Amino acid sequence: MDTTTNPTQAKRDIPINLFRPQAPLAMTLVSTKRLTPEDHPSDVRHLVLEYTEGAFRYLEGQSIGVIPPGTSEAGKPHQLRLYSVASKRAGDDGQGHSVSFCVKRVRYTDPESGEERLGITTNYLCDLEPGAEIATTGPVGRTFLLPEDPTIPLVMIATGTGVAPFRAFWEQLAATPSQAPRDVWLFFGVPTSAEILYHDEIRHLVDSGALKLSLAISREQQTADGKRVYVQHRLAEHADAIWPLVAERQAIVYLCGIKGMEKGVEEAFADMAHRHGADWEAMLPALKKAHRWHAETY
């Protein structure tokens, strides 16, 4: 198996840190849409930010930074938070002066006090109304990018809001159709059906044949032995189709979502390798070196 190619970075103009925390770019929130039902405890929103035409640019797979206003309890400015871009480089409307991302409102219980705490940046963003100005930085990210070769298969593995960069991918692919065949497969893990973000868009792509989809709905589906279903179980189910994409057709594998997903996904691929007589411990580092295995987890 040849793992020496670098399909995502070949002589590419990648914008990096056009704006920094010391001199951020003010973008305007033009719309905010809740992606989960109003009565669902998980509050996830799709935000569209607009900037002056020509002031900013980015590629699918990059992230932008958001600096919330105000200061911490220690009196220091809040730190910026990074969000994966969820729109094609020309923006949702194709006009070239907007960027989108999705945000999940964070609430948690303080382990010491037992009090409910709110994530600073996520709650700031989820509570904003259209017309608000947002201090932004970036973009950042050089590797989690689409390949320029339109024949390379894509294996996208996401949990929760980790689907955001893959929305940017499928938006860009739809905007730049190619005569060449491409396999694009999304493995998407969520707790409940109500948390399948961008559900209508995904269903349209599946119905049109532009995307293969394997859902793992952990609180609603079970394995044969009665355990919760996660993305690694779906990978194992489709091992006979996935392995040739990676081992023979130079597919690029992308992981985005909670950090705990990595172990299970790697174990699923290790099992595939073992059954095909391949050395996964040697293969995984080679895939990473060749920029064919990308993980952005948190």
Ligand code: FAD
The other form holds:
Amino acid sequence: MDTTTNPTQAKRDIPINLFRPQAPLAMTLVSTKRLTPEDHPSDVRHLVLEYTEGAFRYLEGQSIGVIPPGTSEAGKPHQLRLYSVASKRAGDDGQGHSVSFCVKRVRYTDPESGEERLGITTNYLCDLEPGAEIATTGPVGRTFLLPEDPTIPLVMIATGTGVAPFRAFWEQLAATPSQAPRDVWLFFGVPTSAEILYHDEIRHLVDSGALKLSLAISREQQTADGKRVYVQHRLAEHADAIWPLVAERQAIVYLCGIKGMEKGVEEAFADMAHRHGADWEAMLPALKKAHRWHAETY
Ligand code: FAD
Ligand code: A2P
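Can you return the structure of this protein in the form predicted in complex with flavin-adenine dinucleotide (FAD) rather than the form predicted on its own?
First the chain shown before, then all remaining chains and molecules of the complex.
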């Protein structure tokens, strides 16, 4: 395996930390759209933020910091939270002065008091009206990027809002069409079918042949032994198609979403390797070193 070149970084000018928390960039919210049905308990939104042309730039796969207003209980300014960019570098409208995110409103039970709590930044962002100003930082992320070679297969594995960087990827791929045939797979895990974010866009890409899709709808589908279906189960089902992409065709594997998925996805690949007589213990570090395995989980 070639471990010397980095397919996602080759001689590229990657913008990093153009803005930091001490002097953030004020972006303006231009639109907010619910991606889950209004009456669904899961509230996920697509937000479009605008900046003055030339004031900022980013690449698909990077993340941007948001600093919620106000202070913590200890009186300190809130820390920034990271959000994966969900738009191509020119923005959803292609005009070069906006960036989009996909934000899930967090509600959780405080483990100590048992009280219902609201996530600070997600509730701030989900409740904003267009015209509001948002303090942003970044961008960050040097490696979870599209390769420059248009023939390299992409294996994208997402759960929930982890689909955001892949939405940026497919938007950029559509904006820069290539004649080269390419395998682009999306393995996407969500709790219910109402939570398949960007479902219309995904359907359109699948219908046009630009994307292969495998959904794992955990609360509606079951494995043969009666368990919730996760992305790793779908990977195992498609092992015959996925393994040659990784073992022979230099595919890049990207994971984004829930932290817990990493272990399951690695096990699915270990199983494929085992059945093909490959040494996964040696292969995974080599893939990482070659920048062909990227995990961004949270
Ligand atoms: P906080 O006020 O910080 O509260 C967090 C608390 O809520 C934690 O103590 C935890 O117990 C609980 N909590 C948080 N998330 C969950 C959860 N999913 N389930 C149960 N309990 C939870 N988030 C997105 O919505 N979209 C993105 O595209 C996105 N991209 C990210 C990219 C990176 C690289 C990283 C590191 C994180 C990303 N996140 C994304 C997560 C984001 O940064 C915040 O952590 C998240 O939105 C919660 O922020 P908050 O201020 O609302 O919650
Ligand atoms: P579930 O919560 O039904 O067990 P969201 O971010 O919208 O909550 O979606 C996360 C998705 O990832 C859900 O379908 C969730 O399933 C699934 N999931 C939870 N744990 C894992 C895991 N260890 N590996 C893969 N997927 C997981």
